[in-house]
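Take a look at this single chain in structure tokens; it is the form predicted alone.
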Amino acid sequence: MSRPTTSSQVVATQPLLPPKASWVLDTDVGAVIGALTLVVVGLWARHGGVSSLGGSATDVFTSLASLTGLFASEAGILGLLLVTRTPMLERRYGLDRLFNWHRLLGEVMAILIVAHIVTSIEAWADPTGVMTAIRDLTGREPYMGLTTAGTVLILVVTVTSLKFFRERITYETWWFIHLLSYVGLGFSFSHQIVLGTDFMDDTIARWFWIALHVGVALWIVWGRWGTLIRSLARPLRVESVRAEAGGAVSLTLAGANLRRHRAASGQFYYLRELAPGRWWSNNPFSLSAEPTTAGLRFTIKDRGDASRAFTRIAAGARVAIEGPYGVCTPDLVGDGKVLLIAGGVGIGPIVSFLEQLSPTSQPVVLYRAHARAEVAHVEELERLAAAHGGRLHILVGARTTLKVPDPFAADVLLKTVPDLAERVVVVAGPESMVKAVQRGALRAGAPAENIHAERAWW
């Protein structure tokens, strides 16, 4: 299934310009936060928002409506900034961080919509009746039958992305579903202007609410669909497919654009097959060895449809990408000592990891599996470690047929490493046992900002 690499492609294959650095802060992203929170703070207490805190009940209420409404939608204006994958704001924090600070985002907004429903409803109230300002604040008042169906669209996606429900469909389901929050922010945006204390009579502030709300918009076209259309009319075709351990294939995806690429082992790409029934799936999947001139290589196991069907692709294929992401690269390292320890298909972005360690590394590689079969480049790993002055151990079995009930507590980690204290500490691979090795490293002596994990933020 494997093309056969000349001579010439062997001299010419160079690793890869690692990605250039970012230079965003902490201090930075807390600025722009502050300053939008001011911003916020300072329509609502502009228009009365204060002053009203102290007037009758239905003042109250209003006041409180007014500034829930206006912290929900700050509350989506950051949850949708932190996935315009910014490559500036990505390599600062990792997609992963950025897309659960997004997902906290979008519940807190949640929480604030019903917030702003309960006390506009309360605040309408007076004298028509609770019944009364139901029915029109869900379709007698302008523009409110559309916030009413942009409201239940926004709770609908906030609902299904709670981990009780991702877990239980599909992530291309998800994807879908949660488009509809696009539609109902769209839908809800319209009854701020119109009836909103804050932009109703305040021409300035109504001109900077759309023009910031428009600028987002275009943030996210620019950095969401132009990387897509980007990606599409730059694919890379499938160079080799090999059969790997367990039923996992190694992917092995070329092209000449990769000569102006940049990307570092320990990243990850959504690779999307370009064939019928197949360009509209776009599916995260980490780098498995490190990325040359000469193809990235993916080690896929079949985990489920999207997975399934790049195990049985062929070579010449085209795929698109998006990426690389991903901060969990070996420039953590540096020239220290590190434990890599990897899980399932975790293995991975272990083997990408220890091919651009530095010799000094003394790399210890820690590989958990629930059979012999599922063990994959074990040759690989056995020669970069050796190579890197390290050693493999590799634990096979259920959980239950183990000697020890844990084998990422803290005593069992330092009899195997005993230095561990004085080792960076990478996991990949499974949420449960990636947090079990956080854990077990922390309690054996690990500093927090010594451990990292390469983890799927689905």
Second form
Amino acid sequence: MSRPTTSSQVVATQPLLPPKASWVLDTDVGAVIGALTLVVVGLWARHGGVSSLGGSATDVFTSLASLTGLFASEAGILGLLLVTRTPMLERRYGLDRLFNWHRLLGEVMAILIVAHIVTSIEAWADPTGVMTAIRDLTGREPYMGLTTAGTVLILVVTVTSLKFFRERITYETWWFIHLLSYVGLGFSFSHQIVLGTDFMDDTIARWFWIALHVGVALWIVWGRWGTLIRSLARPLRVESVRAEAGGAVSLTLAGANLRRHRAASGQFYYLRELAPGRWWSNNPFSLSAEPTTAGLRFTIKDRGDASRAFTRIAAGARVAIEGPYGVCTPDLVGDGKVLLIAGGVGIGPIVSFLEQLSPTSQPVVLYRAHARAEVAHVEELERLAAAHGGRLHILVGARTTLKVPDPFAADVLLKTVPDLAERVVVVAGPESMVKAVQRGALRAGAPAENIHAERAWW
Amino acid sequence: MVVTVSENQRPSLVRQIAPAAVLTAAGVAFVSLLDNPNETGSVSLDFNAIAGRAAPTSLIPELEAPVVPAPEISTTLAPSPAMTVLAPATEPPAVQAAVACDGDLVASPTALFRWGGIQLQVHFTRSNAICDVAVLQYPADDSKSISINQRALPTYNAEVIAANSARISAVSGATDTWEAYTAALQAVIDSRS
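Moving on from the form predicted alone, kindly provide the form predicted in complex with its partner chain as a structure.
The next block holds the full complex; its first chain is the one shown before.
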């Protein structure tokens, strides 16, 4: 007599396969940027940009306006490509680095745009003066009204991304303002083709420029917006909700389509609860357990913002996921020994890391928390550390109450972990802690390429 | 024992250099294609896109076009060595030595636009090609107009002769002039076809 089986027990729980590695090399990225720069400078030079520099003041300003405009466009295109989150770049560099470069390029672009505006006005100002030139360039010349509006939008986006303003608005407000950059860039494109000295006279250059922008637009639509739509179309469900120490909650998300999903410990996802009033809020969270076909676990702490809603989520709720992202995964460790350092909510990715380590890794886990009550996943940590032949140190207390001024100074680290220089160091936590660990571990003799950091994604 | 990133075997030198070499070659090839003199004149797309905007430019309806020839209109000419009004037929300019200007000399209607009017005198060969263009009248009420037009008009004249049509591209900052200029020229061309 065969026993009755239920379908859910037929497939055993298995760890997910790790994401495929990117084939992109640093040299490839350099080649693309270099070639684009070559073409941009070539456009400028072949259309008389260089010879104009020896001409009248108006010629010089016209030439500089053309060059700054072209470079601003290039910075904009590269900056947009970075945040399409295309896997071949993300797997190579990690989303946080891509975001940093994106912000850097955005700032460079804003400076170039301002330089472009100033030089253009100077080029037009001869001989009737700046005011007439401004009037011409904000509306009288074809498409310049549209371009002016677009420029204002782009500068608003850039300014709201500056640290001062970014800290004073919510993520969602900032994100919706940020969407305006698509409108701004679209508006500004028209004047490049119609008024740009490099494009209005040269058919080949014009079609190249149009093709480049259309290509970038398609890449964004497919890569970025396509990812968003696919995530909305196949949401996961909250399988279980479990209260952890310190008011943290661990959620497990599960769904049938996880079986073909690839992810590794240490990675993070953007989660979006599909509920009225919540669907537009999209926030990053790190995996806090090895990802398996049974589900993805996230440990979320109420930090008084969008994370609060997730700590109150009910089992059965639908959650759209985008990801996984992040390059700080256990394959960095290989067969070597490892030192894992977690601060606050950074413990999530460290727990998931521990689960996927090889038995030879002899992990040492340093766990830094502000208060005893905030220490989460302790039993799990102890069990996992012991299973891999390692040990766990928990350091609790506000900085002023500690015996040493810097718990991650080189001598303190070496006292706890004498063989630090032989270990791969993985740190997850707040920015300031990550910096302190990187400094201390370097001084303690760990090579820079063996120190890996993931910022705590909530 | 220091562990390095394990499964990332070092890519071959060819793999590292090839993309850069290919892309650089493509970039250089592309740049060398640019600024092709034949390409400079063909701006059909640009022309069509802006042609719709030419509506504000009005040709004086009272003036019967074309007037053949019309030397008396030259009284409004502003002084500019680049825009000398040519004496009729017998004296081709030195720069046009290669082409025999042995056909009609036609004055255009005045194209009026917000800064004033532009009137051209177009010289044809016997085979009906444009061999010379002179500007009989252009806006010269203020120094800005004079400056813009003195910069742009010689370019437009040269472009018209090279293209043998009104399909010429605009000079930055002289778009209004371009609209009026091409409208005036097109009126002459239309009147002869």
